[in-house]
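First, one chain by itself: the form predicted alone, in structure tokens.
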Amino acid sequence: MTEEENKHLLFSGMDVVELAERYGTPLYVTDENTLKANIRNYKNTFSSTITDIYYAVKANGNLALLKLLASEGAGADVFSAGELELTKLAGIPAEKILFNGNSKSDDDLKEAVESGVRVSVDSVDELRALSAVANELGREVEIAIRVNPDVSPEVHPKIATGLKESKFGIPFHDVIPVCEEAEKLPNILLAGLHCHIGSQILDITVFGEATEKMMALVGRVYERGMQLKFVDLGGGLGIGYRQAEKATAPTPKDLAEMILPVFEKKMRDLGISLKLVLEPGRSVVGASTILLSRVNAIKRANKNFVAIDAGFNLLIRPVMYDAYHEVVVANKVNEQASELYTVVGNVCESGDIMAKDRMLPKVERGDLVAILDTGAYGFSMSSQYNGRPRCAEVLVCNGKADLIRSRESIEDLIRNQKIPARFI
């Protein structure tokens, strides 16, 4: 390492500041080891059953990060037609795809239905709807029916999804009966049950809990003379943010340690065997990727402010979640931390605070920042707001840097606006 680079933030032994020289900023910067480690340590920890790991595609969904997790064995939880058309794209096969959502439309259904994938049902009302568009078109479709489980994790109320009034899921008292519909309905496989409590959780008994009600409902499932071929426990397991959080974050093996011995005991008392399926995301890809930011500006007001070149629109959890994410000035790693500073984004938005009250060392225009743990969520929730295009995106790996998303330009912003003619 030479004395240049002992002075500059490394990322996957990289300089970062090289890369923003070459790349420009604001910048996505994604580490394809730490993708490869993190899905790898998921089929290695529940290797002791029949396992799919089915990658939730909304956390992050660039086509060569899709490619790379496809090349490892990865499935794709989807939530949308554009999110099926990625996971296409990225050579995931058609049986490792469950389409999810609460809302699809018959233009939703149709397109499942024609691609063959599994289909979460989220209501009864969608149970009917599917089953019509399956027989218009002549081809079966099996189904998971989504559960609410009624489990309260404990994280920000917005990425809560188990809750009892959650808008996802069908009900837990009312699952048995919607399971006899499907049976019933023509064209509808029934093949699973599937939840999904919540997002970045810490406390991990909640997954126990959530998987003690999961297999009560299939020992009543196989009661009623139905079966399954699978439960879907979903996702949502959370990673350090803080440096203090990142010793103490469940691990995949907590996590195995937490439901398997529920999950296989249940099978056992039964006598029947079934596939696990989970939806990891965040924990993949969250702590793979970093966001390179240049400062504008250093304003001394009623607090340091550090304005940078990367607002809310290309990271919004912030502002969003209350979402704390560490900050490093990169080209200055080994300078003291001297003076509090709030660094705040380049939005037209009193609430565009990226991080508030952090000792840095002395901050100057023209440094550059890092954003740290921005795989999850940070891309993939970006916007134009303020017209601003969105960034690029690297990968980088042993040296070496790829562009896997090019910058937007003034005119993506209005390529597909169009203007009366009476305007012109």
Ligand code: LLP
Second form
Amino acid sequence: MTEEENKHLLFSGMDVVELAERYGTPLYVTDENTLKANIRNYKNTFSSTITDIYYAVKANGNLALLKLLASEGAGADVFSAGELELTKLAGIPAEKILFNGNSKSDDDLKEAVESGVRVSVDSVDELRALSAVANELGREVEIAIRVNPDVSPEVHPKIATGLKESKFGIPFHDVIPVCEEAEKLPNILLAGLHCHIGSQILDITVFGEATEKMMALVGRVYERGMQLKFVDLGGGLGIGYRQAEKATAPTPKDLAEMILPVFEKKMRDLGISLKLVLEPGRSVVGASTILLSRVNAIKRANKNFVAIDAGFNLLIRPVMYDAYHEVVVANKVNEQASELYTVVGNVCESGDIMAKDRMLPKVERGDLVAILDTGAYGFSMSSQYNGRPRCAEVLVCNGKADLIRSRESIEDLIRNQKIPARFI
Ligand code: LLP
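Alt. form predicted in complex with this ligand, vs. the form predicted alone above:
The next block holds the full complex; its first chain is the one shown before.
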């Protein structure tokens, strides 16, 4: 992904120091070739006759990236009317979109039905509301039942979604009665079963476990005379954030070897043919992007602090999940790591730590830091906390750069605020 030349980090053939000068910092920079290679890796591993890849828009909803993924044939997992609109703008066809979510309003349901996308139903309440909304609109809607399969991946508890304590999905043992109710409700067409067990999963045996459970449910659905079109096993494949993990992190091929035999055997046993849907986010976009940030100060105190111009307003993962991201001093890539530093952001909270205790070359004010593998849940989880406009995003490809999101201005912080007339 990255190369060294002179003293500067190169990213898809671009000198990142020049990028930082041209576009300013902080700056998210995405490598088009990595993104393309990642989605193609999924496409080439999973044959399109069996599998549809629905990219999880929540990981990174930049329109330029969505357009690129759409042109590669990706569908989409969306979690809100906003994400649905983005996918429509990107040209992803309605029949390849699944509207997910555990708390959908009538407006969300209306939007989904009017757009002709499938809905993953997360509760009986939602099922009944969706039937009423579709009825009112005089339309039919295909649904999947979101299943809580009760499997426990070894990931940070905040990103394990398939545990029975999790808020997502219908409890495993209630799924069949809910399918039966769905079959009876007007304007509802039961089409699939859906689960998503968690994110950043490196030990992929849990995907095998989840597939077994989901396919057992498929068997019970067919035993009761109901039929399906697809099974959606969600996303969750982890990536190597630490240098040492890069070579051993699971690949789409490993995932395929884990789930396809189970999926295909059950289809053979039942004499049926279903589509497999996968919803990868992180493993498509995570490694494609770096966050460039300027060093504002070095402080030699209890620790050696490197204070940069990006904080958890732009990258919340280290703070929220104790996530590890490699840090590179982008203008000194040929210098030996010589000192232990803790890289902190510019947010007014002592927890605003981007990287703890890292060996880096001697860092000085004005140096440029690159935080690696920030394409997933980076910009998409950003905020304006502390009155900081969000940063710009740039797409690079073979030595060319395009701005794909402008830097917000102070004006953007104020835009929607209103002062009551009595205060003026
Ligand atoms: N499908 C569903 C229904 C999901 O909820 C998610 C992610 C995905 C697919 C995509 O999962 P992926 O392949 O990206 O693991 N903000 C956290 C991750 C939250 C994941 C939420 N759901 C992080 O930064 O680690």
